[in-house]
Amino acid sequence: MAENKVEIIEKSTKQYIVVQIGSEKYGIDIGYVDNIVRMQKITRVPKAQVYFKGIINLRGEIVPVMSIRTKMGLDDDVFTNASRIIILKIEDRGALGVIVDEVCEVVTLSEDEIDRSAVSANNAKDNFINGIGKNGDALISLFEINAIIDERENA
């Protein structure tokens, strides 16, 4: 009986990896995250979209890497010791790396801690956000992963 209760609680919460991009904190649904790796040499690919930074060799697997900053129309990436590439595994698409300034923490948010109405479609950045998570006093913009990885230029 108690086992069922635990299962119900798990279904109403979701874990997010909180990352820093510029001065903002964003959440990435942990269900999409396969790996987090340190910055490494990214090999450019000719004639790719501007936000597509190139490819990396991750333990023998070639993984495309993109800049969320560039895709959202923010300043160019500035790589530091805290910079990371988050490897996302997307059904039907394989692996994709996204560059973030820093990985901060993992938070668990319940549905009532996520405000979906606060998101407007007024600027390009908001197309990539599907809600605002409230974690204590901190607000975390939650990424809509499918909008970020979409091949189209959204700008």
Contents of the next structure:
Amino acid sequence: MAENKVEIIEKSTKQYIVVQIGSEKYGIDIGYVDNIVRMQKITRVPKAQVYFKGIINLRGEIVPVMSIRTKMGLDDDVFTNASRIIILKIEDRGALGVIVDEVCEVVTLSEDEIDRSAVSANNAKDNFINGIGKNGDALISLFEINAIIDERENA
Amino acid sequence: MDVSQYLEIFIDESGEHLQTLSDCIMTLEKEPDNKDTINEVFRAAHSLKGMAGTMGFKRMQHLTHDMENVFQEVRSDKIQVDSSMIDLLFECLSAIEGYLDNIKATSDEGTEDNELIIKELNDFIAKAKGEAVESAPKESAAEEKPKESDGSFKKFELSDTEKKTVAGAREGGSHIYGMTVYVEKDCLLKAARAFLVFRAVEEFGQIVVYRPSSQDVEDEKFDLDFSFYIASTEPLDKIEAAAKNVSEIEKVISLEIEEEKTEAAESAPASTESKSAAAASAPAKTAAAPKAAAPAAKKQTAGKPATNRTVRVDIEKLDALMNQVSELIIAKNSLVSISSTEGGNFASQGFHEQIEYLERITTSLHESVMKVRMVPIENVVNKFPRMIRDLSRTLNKKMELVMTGEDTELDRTVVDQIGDPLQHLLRNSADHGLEDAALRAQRGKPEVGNIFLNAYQEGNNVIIQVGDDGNGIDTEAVKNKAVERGIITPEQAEAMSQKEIVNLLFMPSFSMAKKITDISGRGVGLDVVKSGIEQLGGDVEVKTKLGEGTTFTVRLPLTLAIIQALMVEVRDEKYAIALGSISNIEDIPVKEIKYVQAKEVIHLRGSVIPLIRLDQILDIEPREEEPESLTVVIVKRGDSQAGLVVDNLMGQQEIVIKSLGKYINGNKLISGATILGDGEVALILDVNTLM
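Can you return the structure of this protein in the form predicted together with the partner chain rather than the form predicted on its own?
Up next: the whole complex, starting with the chain shown before.
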């Protein structure tokens, strides 16, 4: 009996890495995350899309790094000791780094802890979000990974 | 049977066999009596048939089977190779290529039966049979359609060696019996049944001739019947009974083969069940001649192609290996940079020696891996003679392709992509380049137009020259056309050099063809060639002389993965410039900069070179005050030059080219990135787009 219960829970939950960007907390589906690395020297690529900060050397691989702040239309990144680059691994397109202010924790959310209706298409920032996760008192905006990797830029 | 896992191998190997066929048929056209070639052609056709059969591609099998029949006749000197036959064979090859393309695209051979070609092939054989006195055309037709056979003994032609074997057996006092065995339709293990039949009859004598060959029978490469000649001293009905004893054998037809076997075949219409014509005519005295076995065995082994000492490797595995070697080189580079910068701690001689040793090993490892990836351009260019031959027919111009340096090797990725541009250039030569016969005669040129393709290595590049001894490019006509199309103004046209005019041909949608032909002239011409070659990091140049010919020179890098580069600094950013595109480096005092049309140029040893400020085009903060002299890296592309202004030169280095990935785009200035010894990332400037 007990075992069965565990299985059922596992099926309907997902783990998210909770990161801080500005004053808000965002969640990234752990399935997409390959790696989290400390901030390092980013080589600027001239004439690239503005939200691409440049490229880094990740153990011999060249990985482009994106500023999610620029893409979402927020203030510029301020790099601190807590800044991290989340390396996302996306099928067919390879690795992509996303700069975040801080990595907080990993949470497990079940589907009924996620509010999908709070997302409206009108809010520009919401385009990158597919739901709001409720972890105790804290609200976590869950990133829609495909929107992040999409060409589209927030005006 | 699920054969999908073999599909790739099948496609690969079929392609190879087709190429062999095409090559050999080209050779045959020139030397119709070349026995080796004929044998090779036969082998290739035979393997192709077998493979198609195994994979269940019935139509393809059928076509190759009939083609093989023709080769069989050629091999046994029944048919002389002539030009109509060569044409037909090439049609066949095209049809088979069609099947193969279908298979590649959809894993299915498609529904085209190519009946016309098959009929023509059979007509060919029938005609040849008619000429060959030995048998009536009617019978040979029946022979070509085994399915229609009514269960008679199948007559077949013997090769010379087989004739000798038969004669040898006869001299030994044996009778030669011919037998055709029909296997039941729903028999599952035909080959096994055949084996049992062979074993049963071999108790009585020696099988001297197999149809199809014993190898094919073993491989189940026969429909429902197979035939053989057996030399035996026993009476025929005994042998026949033994053969019939094997289960799942529908019937056995047999007859004794007389000395004049044509007579025997005709006089013995071999009724269904064994009313064998000359059953036990002469009882034997001695046992079957043992020497008969030897030549028969020899023939079998000759049929098998020699095995190559090569291994097929998935290109992805090679790429992975290459990547790992690249990593190793990067790691080595960083060790080198540590040892030189922090010399204090690592000053021991042993450490330096080991570093040097490591350097040697990585360099040779890198070379070896590169060599593995190198393939001769032969794989691409060897389809061209055939193409030129076809073009010669369609254009009705006499021409000949002379190729040299087919063994020149290039990186696999380059070779894979160079085919189309080269093909395009050759078609251009054939169509636009060569004049028609009358004009050639008038100009005193040989009747047969000469098209050439020369490949050779030059430093870190491979040069491929494609050209002709034809008309050359009429620069006046090009100029007029360009003005007419509004690409340039008449004034501009006047000021243009010959070279610039010729380069107009590389503009998109610029075709000189007066009428659109099958071959070229659709306006997607040289610009495609140019961009294709540039994508590979190469370039193309034209030399032409009106009335004498045109030569296109294609220059390609040996490899795409690792290059020698000059590292430069602009402010605090590091960039790599491929050494191959640098002609020289100059220190230019600022006051020597001149202006032409408000653009900065320098005048250097007679040539005027435009200056490109890297900091400006790369969006780097400008310097607060200009130094007195500039470091200028002069780069070249073809004959054009440009001077890149940099802050600092860091030196030459072997760099591993890495792609920027699929996310960052709209960036033509940067062709990739590389990782330096200290782990830092430097961008590689694409000089071609700067000019």
